[in-house]
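Only one chain is shown below, in structure tokens, and it's the form predicted alone.
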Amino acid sequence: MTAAIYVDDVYKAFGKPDAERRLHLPWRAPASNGHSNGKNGHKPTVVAVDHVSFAVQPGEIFGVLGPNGSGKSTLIRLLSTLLLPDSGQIRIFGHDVDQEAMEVQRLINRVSVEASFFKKLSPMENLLYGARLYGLDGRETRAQVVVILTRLGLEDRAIRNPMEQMSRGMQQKVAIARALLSRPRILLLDEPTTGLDPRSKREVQAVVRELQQKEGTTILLTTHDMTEAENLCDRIAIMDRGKVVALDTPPNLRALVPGSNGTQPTLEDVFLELTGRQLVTEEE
């Protein structure tokens, strides 16, 4: 079975010289430490992601928990074509993401953290809009609009007022309507419940699991959340520093920490014992 994401020693580092970038030069990687001393002229390289493998199977949720600054964002603007690696392979049910940008982006869709509208539009007008460029028809895109948005937890009111007068939570939520007007075969998830509150979050988490179970959308999430990450996630790669430092379901991530006082290790006491360090959730 060809796998829905395919990720193969990938490295990504930011800093690299310009007129390197330009003629995609070969380059070495820096020292271990991952910043290299700016002489020259040159800006620090930042290492980002870090030879990073990993596939996820058609149909699967996967998890990728860790701090900002762990390399989770990266990681899905590389997967969504936004970013190319310095070096390794991503396919995308076995399209190559740098020599097959096209057929990628007709697979996947993205929402991000920071997603924008026009924000003196409505929700509708703003998906009606954006199912245009999908090539969506308009009457049946407006009814799929409806659906979506109620079963985000939209009243009928707020779907027609101009988006500027919603909270971010109802923003997000929108943006996540927006990703699946176009039915994607994978969804790259960036934190998507990110600023949300407990029952929009609940309702976020319904949908998600909803688009795996009756559509069999692959999903692939990044989230600081660890119960986010252990209720919706059949796998999860804890990153830090752009490394990979585990992969697995979350029962047997558990199993690699001993529960002290009779209770069971959390993802947090996993991140911490392989890490050394506490999952932290400030906003970048």
The other form holds:
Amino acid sequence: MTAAIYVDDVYKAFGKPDAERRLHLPWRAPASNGHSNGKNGHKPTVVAVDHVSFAVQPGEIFGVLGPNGSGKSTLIRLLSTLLLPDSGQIRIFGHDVDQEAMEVQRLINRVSVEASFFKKLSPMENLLYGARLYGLDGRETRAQVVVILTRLGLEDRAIRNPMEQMSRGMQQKVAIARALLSRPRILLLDEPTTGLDPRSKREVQAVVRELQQKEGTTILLTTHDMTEAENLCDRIAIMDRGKVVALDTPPNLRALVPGSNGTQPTLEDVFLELTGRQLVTEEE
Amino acid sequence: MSTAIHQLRASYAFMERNANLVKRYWSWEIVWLTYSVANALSVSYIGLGMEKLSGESAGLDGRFLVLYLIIGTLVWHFLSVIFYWITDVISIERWEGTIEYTLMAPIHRITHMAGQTFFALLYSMIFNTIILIVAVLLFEIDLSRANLLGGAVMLLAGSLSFIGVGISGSVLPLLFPERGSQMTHVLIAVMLLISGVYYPIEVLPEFLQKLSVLSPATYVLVGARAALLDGAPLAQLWPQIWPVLLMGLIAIPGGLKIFNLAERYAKRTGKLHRNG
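Mind giving me the form predicted in complex with the partner chain, seeing as the form predicted alone was just shown?
First the chain shown before, then all remaining chains and molecules of the complex.
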């Protein structure tokens, strides 16, 4: 069976390595590891995704856990055709994200942590715009928007007011609705519940589960929320500094570390054991 | 659903979105319209001012100068508004933070640009019509000799090349998130200088006159003035029409190619994500 998402040895770095710079000045010596260290006037090279490989099966909910800066969002952008990998290969239902971008784009949609909209436009106007980009009919979309947003707990009045008048949580629900309208076979959710109140979180999580069960949608979810990951995901990859440091089902991941004081280890215990880092630092 | 219907709907998405934005920012549109009308009138009054300053003995025809200047203003307004709407294709989405959602949608870039362009044409026509009506009423302009159809043909033919230049210019905000939008002003300022918008290009230094051959606006202005001031028939306008058609034929596919290359570069270097 063709994997819904196939990621093979993908590498992505930002900032030019010194070897690619045109101007070599003697006082701008490269760092000993071959990457710029940021002390020579250039931005340092940042390895965002470091030789990552995994496959997600159709209908699976696949979680990606990691602290900020671990490469989760870069990975999602690579899957969304918004970034090109430096090396390695990504296939979406057999289509290469670089060579067959249009085919890939028809199969996916994405919800990012920032609910990005035209703030002066209403949810209806924003969603109509988004739906037409996917070739959907205007009349059908208008009806669908009301159904989906009502299901997500938005009042009818809010659907026609400018987005700038909505709370962040409500905007995030509209972002989810935008992704659902195109009925993607793969939904990429980049921290979709960050900033939502507990009730909204549950509503979103229920929609995610329903999508998998009723539509068979494959879902890749990045989150900081351990409970969310454990409740929703069939398998979880833990990322740290661009690398996948563990990948398994939640019970198997928990089995990687011993319990203490007679209690079962949590996913957070597993993460700390594997990376030695907090999921979200205090500053974040 | 066929690909053609999908792309048509997607193209319409940009027109509808822009119309909704104009509707929501209506107060800004009134400010912009007032500015545009005032600007056009101010420039046109220079014609009457010249007649007055030179005195009757100089034999200057103030009415002719007003018409000369107002044609320049209208043509320039029409073309520059199209240019700015097209170059805004990226900067407006960077401002709103929606660029990633638009660029990950399954649409061809030509679909994207076509929607933006049709809206720009419509928007520019409406603005220009309002300015023209105000000018006709205020200056009692006599257009009885004018070949209005010829003027319109000249404008539409010229808009093709401005669309191409606009598409090329739109890569600047894509490549330079912080200052790319401002860089597009350089293109338009140079064209304003060399195209003879408010004066005949013969008054320019020789090296600038040579450059004016490269600006599509030069041909549009010469053609539009011939049509509207002298009532030149379409056949006489052909020497001005074919160069701008040729420029459009090169500039539009060239602009799309440049845009595709820039988009690929932005995706390789991660420039799409940064909001300037």
